[in-house]
Each structure stands twice: as C-alpha cells, then as structure tokens.
Amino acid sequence: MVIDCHVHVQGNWGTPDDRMGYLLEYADRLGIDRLCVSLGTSRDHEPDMDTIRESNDMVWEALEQHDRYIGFCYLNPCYLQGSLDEIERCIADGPFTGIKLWVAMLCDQPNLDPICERAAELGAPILQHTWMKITGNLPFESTPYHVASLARRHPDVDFILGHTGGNWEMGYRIVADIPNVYCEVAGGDPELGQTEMGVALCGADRIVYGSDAPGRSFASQIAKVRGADIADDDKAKILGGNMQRVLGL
C-alpha cells in the first residue's frame, strides 16, 4: 500500500465530489492507494473557529464520498477549547484519524500540551507544518526546533515533521535522536539525496512519503522515494509501511 501523508482539499471549482475525485485520478497514475487529507480552501494564517470547522467539514465531505481518503483534523491552537471540541467532533466521534497544525501558533507553546494529551489518548498522529526560510518565516511558523521541543514533552504522540523544515539537511539533524518524530519528504523540489540522507540519519522506519498535493505534483514528490538509492524494503516502508503503523491501519 502506498499512502500519501500530506494532501489538501482541491480548490473551489465544481462540487466537492468533482474536486476530490479529480485529485484521485492523478493519484491513480502513480499507484497511490490512500491519501491523508487536511485543510479546507481557506489560507488564513489565523483562522477563527468558524473557518476551522468549515475546513474540516470540507474534508469530512471528501471522506464520505471517497473511502481512499484519511482525514486529519485541522486546528488553530490559539482557540484551545475550540480545538479540543473539534478533536471530539472529528476524531473521537467522527471519521478522522489525525491532527493537522499549520501557522497560527508556534507548536512548542503551552496551548499544545492539552491537544497532545488528547491526541495520545486517541492514538492520533499530529502533522505539523514546518519551514526554515532564509527570507524569514511567517510570524508563527514553526521550525523543526519547535517540533523537537514539543515531541520531547510528549513521547507518546507520533509527530510528522511537515516538509522536514524545507531545509531537510538541517531538519533531519534536529530530530534525528527523537524516535516519535517522522520526517516527511513532502513539498519542495525533488532534490538528489533527500531520501537517502533521511534514511542515513534517522533510519528508514522514520521517513514517510507525502506530496503536499495539489500544491505540488504527486509525480515530483513520489520520485524522491522511487528514485532514491536505497533498498527496496526501505522504499516500501517510506511509501506506506510506516504510515500504516502510525495510523494503526
């Protein structure tokens, strides 16, 4: 099984079924079986809870229409009680499996602790967007350093290091000694050596494939794994085996 751990809701054209079915047609070309989907069509950096709920409702529609999607519940930790309520609605009482965090708050802040505690109880992994930009990050955009701090506080939660910080050569090194952090190859250009370095520093059991589609193509991102100079068994782990374990499939 090939599992793409990082996919977003397709844009605002057509019906939800049109948008998300169209995305699956492209996944089929690359042999991608399951897709973890999160975030609606809003790109508000500080979304209110109405926007958060609307975003998760878009994902919920995709889950009801296509059984190949796996839902990740989008949260804004600035609204702690609202986030905890949304975890109950979408994960505890709904069809979602994981949690997605973006740029509303640095992820090492105290508001994240109750969210992580509930995630641990539910066995829900947390996908946290990270980047390290030479031009400067967004005001509350987390880096691998922030994820490392949070993951050490919550060793019973599985964290997916979104984009491995963009600068993956640094990202791998920052979390190499933290066993509950999985490094993701999603987003960015398909650079030579990205997957090989992850396997060398963190081990094949802690690297996961993702695309960040539709913002990035499935082909350019999965090529990072299929074209890597690593063992076939390691490719199988990265392309799906590791996420099967994380998601409890």
Second form
Amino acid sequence: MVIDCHVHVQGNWGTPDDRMGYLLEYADRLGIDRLCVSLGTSRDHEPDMDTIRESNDMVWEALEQHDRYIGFCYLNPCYLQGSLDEIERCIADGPFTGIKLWVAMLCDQPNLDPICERAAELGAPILQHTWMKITGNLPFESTPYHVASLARRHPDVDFILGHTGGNWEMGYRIVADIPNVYCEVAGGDPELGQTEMGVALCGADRIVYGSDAPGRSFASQIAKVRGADIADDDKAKILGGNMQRVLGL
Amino acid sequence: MIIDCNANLGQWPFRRTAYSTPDQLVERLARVQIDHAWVTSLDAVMLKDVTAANEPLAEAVADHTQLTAIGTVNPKWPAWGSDVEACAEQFGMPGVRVNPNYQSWTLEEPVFADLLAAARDLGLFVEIAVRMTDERHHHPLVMVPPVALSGLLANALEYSDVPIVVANAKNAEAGSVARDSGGDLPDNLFFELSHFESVGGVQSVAENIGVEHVLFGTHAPYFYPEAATLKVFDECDFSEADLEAITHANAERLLAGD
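In place of the form predicted on its own, output the structure of the form predicted in complex with its partner chain.
Following is the full complex, with the preceding chain placed first.
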C-alpha cells in the first residue's frame, strides 16, 4: 500500500469534493492508494478558530465522500481550548486520525503539551510543518529543532517531521536519535540523495513518503523514493509500510 | 526517444554529487530510458574563468555518443567572444549556457544582446539557467537569487533566429513570460521542464505556454531523473503527438534551426 502522508484541499475552484476527486485521479496515475489530507483553502498563517473549523469541515466533507482519504485535524495552538475542543470534535468523536500543525506557533511552546497529551491518549500522530530557510523563516515557523524538543517531551506520540526541515541534510541529523520522529520527504525539490541520506542516518523504518500536493507534483515527490538507491524492502516501508504502522491501519 | 536537455556533469561545490562522470550519468539516465542528454559542467558555475571547464567537458563526453556537451560562457568576462567561438568551432558544441545570477549580470543589460548576436553568427543556441538549487537552502555565504526574466522576451524577439532555452524555471516564471508575450511566445523561445511543479503541472504549463515551447529536462544528477519521467509519462495525460514534441521533437527542431 502506498500512503501519501501530506496532501491539502487547496484551490479556489469547485467544491472540496471536486478537488479531492481531481487529486485522486492523479494519485491513481502514480499508484498512490491512501492520502492524508489537511487544511482548507485559507492560507492565513495565524487562523482564528472559525477558520480552523471551516478548514476541518472541508476535509470532513472529503472524508465522507472518499474512503481513500485519511483526515489530519488542523489546529492553531495559540487557541489552546479551541484546539482541544477541535481534537474532540474531529478525532475523538469524528472521522479524523491525526493532527496537522503549520506556522501559527513554534511547536516547542507549552501550549503544545496538552495537545500532545491528548494525541497520545487517542493514538493520533502529529504532522508538524518545518523548514529552515537561509532566506528567513516565518515568525512562528518551526524547525526540526523545535520538533526535536517537543518529541523528547512526548515520547509516546509519533511526530511526522514535515519536509524534514526542507534543508534535509540538517533535518535528518537533528532528529536522528529521536525514535518517535518520522522524517517526511515531501515538499522540496527532488534532490538526488535525499532518501538515501535519510535511510543512512535515521533508518528506513523512520522515513515516510509525502508529496505536499497539489502545490507539489505527486510524481516529483514519489520519484525521491522510487529513484533512490535503496533496497526494495526499504522503499516499501517508506512508501506506505511505515505510515500504516503510525496510523494503526 | 527521449532527449534530456538539462543534465550536468562534475561536482556541485556545496554537495557531493553522485553519478558525476559520463559513464555513471549515461547509466543512470538509461535506467529511465533517457537516450541522450545535453550536459553542462557543474564545476563551471562557480569558476571565475568559467571557460576553463569547457575543454575538460568536451573531452569527457568525446567517447560518449549519448552525451552532447554544452559549454559555459560569461559575457562579462574579458574577451568572452573567443570563448563562444571555441565552443562552436573548437569543441563543436551546439549551444552555450550562461548563469547570469552567478556571473552578476541581468538579461536587460547589453551583454545579453551581444551574446545573442555572437551566438547567431556562430549558429549556437543560448541556454539560461534561472537557478541551480533552491534559494532557501543556499550556503549562507553564497546566497544567489534566481535570474529575473525581464528582458528575455524583447531580446528573443530581436534575435528571433537564435534559439533560447530557459532551464530550471518554475511554472510561474514560464507563465509570466508567456503572459507578457500576450500568449504568443516567439518560436525561438523554449522552457525546460525539470522545475515545473504542482499536480499535473507540466501539462498546465504546456497548455499555457504552448507545447511546442517545452523541452524535456531532468536537472540530473542533482535531481532524481525519475522526477521528470514520472511527471511527463505518468502524472500527465499527454497525447502521443505532445509526448513526441516534448521528449525529442522540439529539441531536434531547435537544433535544426527550423
């Protein structure tokens, strides 16, 4: 099974269902079976709770229409009680499986602890966007260092290191010794060597495939795994086996 | 038949590059059924005298019929005209590459027109590399913004008999030039697809700029060559005619000067 751990419902055309159907058509061409989906159309870096709920409702609608999607509940930890309420609504009482965090708050802050504690109780993995830009991060854009700090405080939560910090040569090294952090290959250029280095530093059991579609091409991102000089068994783990385990599928 | 119009040999100074020799690159590209590649020198990008890389590049590919060497020139370097002549006459290269951002000039400066005039006289195409790597991850002491494409269209129209290849451009950059042209790009202007992204992005860009302006390219071995082949053959739904155009016919037409 191939699982794309990082897909969005972006776009300003049609309904969320239209857009999700469109994505599935393209995913089929690359042999992708399941897609972890999060975020709505808002690109607000610090969304309020109304925007958060609207975003999750869009994903919810897609989940009801297509059983190949796996929902990741979008949160803004600046609204702690709202985030905990949204976890109850979407994960505990709803069809979502994981949590998605973007750029509203650095993820090593204390507000993240109650969220992680509830995630641990529910067995929900947390996908945290990370990047390390020499051109400058957004004010509250987390890096792998922030995820490392949080993951060490919550060893019973599985964290997916979104984009492995973009600058993956640094990202892998930062989390190499933290067993509950999974490094995701999504969202950067298809630079040869990315997957090989991840396997060498973190092990094939801790690398996961994701695309960041529709902004990124399914094809360019899955090429990082299909084109890697690694064992076929390791490719199978990265393309889906590891996420099956993380998601409890 | 697949012609890769954007491959590289040698080492990138900020990362050890796999498949950096002609034998290794040919083998790696053959894995994804790429038959032929135009190759430039990664070493040339950061050399001050970029032409020092041209003779070694020509020698390196001499015994490899699957590779065509593309020299690098810098029209801001003294006596650069002789370097362009050497690429054409001494090394038999069909084109030359420039890296304006690493060479500190813009497409709006007269040197670009001078280069196009020299290329026209020698029957060469000119290739512009918009970027080499993601600007967000550059070495902190060597931060190089992408090449601004303002000035490209006017010069392409002025030198309509010189093929111009834009390599490593993103969707929006190609789209911006197409928009400036009123949706009618000059026949001599081509965009290579290695950096086209988004779901179905290659097809979207091809529909936007015209499939006759799209060249197949991988940016290998810096990129996985599978990224380009999977984008074109698997993710997109091109007609046979469009696939022919993108994978080799446009490149052959460019070389023939048709």
